[in-house]
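For reference, the chain that follows is the form predicted alone, supplied as structure tokens.
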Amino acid sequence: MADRHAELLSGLGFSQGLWIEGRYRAGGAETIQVANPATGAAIAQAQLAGEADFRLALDGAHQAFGRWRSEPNAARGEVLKRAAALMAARRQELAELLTREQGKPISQALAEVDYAASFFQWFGEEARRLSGRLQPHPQRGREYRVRPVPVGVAGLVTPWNFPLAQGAKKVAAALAAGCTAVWKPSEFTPLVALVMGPLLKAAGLPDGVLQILPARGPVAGAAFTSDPRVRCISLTGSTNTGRALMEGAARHLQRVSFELGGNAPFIILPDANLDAVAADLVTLKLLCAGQVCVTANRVFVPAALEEPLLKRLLPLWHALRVGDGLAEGTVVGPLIHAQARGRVRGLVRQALDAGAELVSENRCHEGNPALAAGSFFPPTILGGVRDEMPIAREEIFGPVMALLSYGDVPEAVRRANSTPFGLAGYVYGRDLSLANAVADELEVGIVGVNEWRPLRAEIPFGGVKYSGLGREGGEEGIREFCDMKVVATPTPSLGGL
């Protein structure tokens, strides 16, 4: 197995070090062991950047900015589209590395590679479309030229749950805009980010345009917020991390774009197709073992439909295969580490102690000695969950479905909105007029109506309230890395001719 890890990494061009100036450089404040969360087996060692490494990387990104911003938009876009093609060509290897490092089933890892590549393709096309306008001037013989310009060096911070996709959203948009960037992937999943260095170089990205430095969060945060050359900080992470970065960014008035925590409601309307609801709910809830910021955190079901829904849910739940993501048929993998498992276990215990009901657990992974060291949590259904319970107020970030009953639709909407978070929501019902009316009332950034996965590269995604600032994807995503520049100028004239 260790040989396969080494073979994968070597085939993807990985070497020990941080990706700086188009090559792996030795350095780092510390070296960590990256392990497969399903088995506890070591995959590889990785270096984590320190303060000096970030200074070096930011120096290089700053120096490369002038050259990269001067490239024609179309030329920058071609680099990104070549990167998308290379990701498609290395799809299997990237997905296998992702599963070994993060734990998700290989089918979900393959889907993540495709999703990540779609952002390089999309922003490769958006780069060509990035344009300004001529605006009439109130004085005769003059006009305004209004155009987007890249903000400068961008600091990018991405999480461990979708390490490739979240990186692609930020990296592709920043590079398309003409920014250079320093990317800080999570220390729990550094490898799949680091192998993107050689891939992007092969796509034609000049050295220094993208530096990749896994690091501890506070180290990267201090490096980005203390350097005035960093003009934009884009984070996907917790709300508390967003607050800390925003406070630091105030020092140099850096632009911030944050996708933060969620507490997504999933509202089942009285006329919903329960077969479709059950199938989509299981798929959504157990994607990445529930470690998804947009997953269904609170499932609101009419009291009269709770029993019929469970009759459809339970057979699907019991049929799930929990295990190593590389094993055939696995649907639910491990949590990222033992601390995450402990947190989820604590939320479930609190709920049960407060009166929630344990409806179902799937412990099919237990008894397999190969998984004894893995950070698994059994997929669990809880009934009788109430709004005041911590499991309904916090992101669960685990394979736990919390069912909350409601009386009428206005009550469900009111309770769905009674949270400081507003990232995603879901509404299922046959009457589309009602479903869309409910969707319009939800205080979130994106709603899936009879759709469990509405996210695509073509649309803007982000939260409201405590769930974030700014948008990723769509034509809006590239604008997060642009300033608007206005030039007031005389209009061309033929003089006396």
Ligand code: NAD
Given for the second form:
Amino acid sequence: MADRHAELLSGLGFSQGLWIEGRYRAGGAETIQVANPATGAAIAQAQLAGEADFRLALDGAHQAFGRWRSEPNAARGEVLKRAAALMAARRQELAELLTREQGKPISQALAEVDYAASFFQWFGEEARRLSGRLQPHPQRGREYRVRPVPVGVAGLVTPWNFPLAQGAKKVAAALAAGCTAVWKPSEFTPLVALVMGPLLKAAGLPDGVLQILPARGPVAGAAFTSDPRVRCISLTGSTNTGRALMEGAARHLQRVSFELGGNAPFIILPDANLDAVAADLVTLKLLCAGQVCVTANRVFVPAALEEPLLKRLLPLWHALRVGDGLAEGTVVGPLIHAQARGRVRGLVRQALDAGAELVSENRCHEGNPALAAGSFFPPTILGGVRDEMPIAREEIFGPVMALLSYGDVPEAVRRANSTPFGLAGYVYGRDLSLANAVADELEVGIVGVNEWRPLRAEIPFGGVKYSGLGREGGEEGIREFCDMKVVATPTPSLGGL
Ligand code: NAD
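Having seen the form predicted alone, I'd like the form predicted together with this ligand now, please.
Let us now look at the entire complex, which starts with that chain.
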């Protein structure tokens, strides 16, 4: 097993160090052991960057900025599209590394590699379309040239749940815009980020344009917010981390772009097709073992439909295979670490103490000695959850389906919106005019109507309220890394000719 980790990593060009100016350099404030969350087995060691490493990386990114920004947009785009092609070619190895490091089932890891590559492809294409405009001037013989220019060096911070895709969204958009960047992946999933260094180099990315430095969060936060050369900080993470970075960014007035936590409502309307609801809900809820910012955190069910819904959910729930993501047929992997499991356990316990009902648990992984050291939590369905319970107020971030019953549709909408978060929402119903009216009322950035995964590279994604600022993907994603520059100038003319 240890040999397979080593084989995978060396096949992907990895060697110890931080990715700075186009190569792995020794450094690091500390060395950590990266473990497989399904088995607890060590995969590899990784170095975490300290203050001096960030200074070096930011120097490199600053120096590379002038050259990279003056590359033709199409040339920058070509590098990104080649990176997408290389990811497709290395799909299997990247996915296997992702499963070993993050724990998600291999089928989901393969889908994440494809999703990540789609951002390199999309922003590779968008780079060519990044255009400005000529604006009429009130004076004769003059005009305004309005065009997007890259903001400068970007600091990118990503979490561990979709370590490749969250990184790809930011890296591809920043580089397409003409920014250079320092990417700080999560300390829990450093490897799959670090192997992107050689891959991007092979795609033709010049040295220094992107540095990859796994680190403790506050070390990266201090490095980015204390350096005035960093002009944009883009984070995907928790709302509290967003707050900390925003406070720090005030000092040098750095632009911030945040994808933060959610508390997505999933509203089942009285006329919904319950077979489709059950199938989609189980898939959505158990993606990445529930550790997804857009997952269904609160499932609103009309009181009269609770029994028929459970009748459909339970067989699907009991059929789920929980285990090592590399094992054939696994649908639910472990949580990222034991601390995450303890947190989910606490939320469930509090809910049960407050009167929620334990409807179902799937403990099929128990008794397998190979998984004894893994951080598994049994997929659980809770009925009778009420709005005031912590499990309905916080992100569960685990494989727990919380069912809340409601009386009428306006009540469901009011309760769905009674949260400071506003990332995603879901509405399932046959009457599309009602379903769309409900979707329009939800205070969120993205809604799936009879659709459990409305996210794509070509669609802007982001939250409202405490769930974030700015957008990733779509035409909008690249603009997060651009300023609009205006030149007021005489209109070219033939002069005296
Ligand atoms: P987290 O905020 O603890 O960590 C996210 C990243 O921020 C990590 O790389 C971490 O090291 C870093 N970090 C932590 N403190 C920092 C600081 N002071 N300065 C700079 N960086 C810091 O979140 P997490 O627990 O790793 O991830 C789960 C959270 O991310 C959940 O709240 C989830 O909803 C959110 N998330 C949001 C989206 C989205 O697109 N909206 C996607 C995935 C995850």
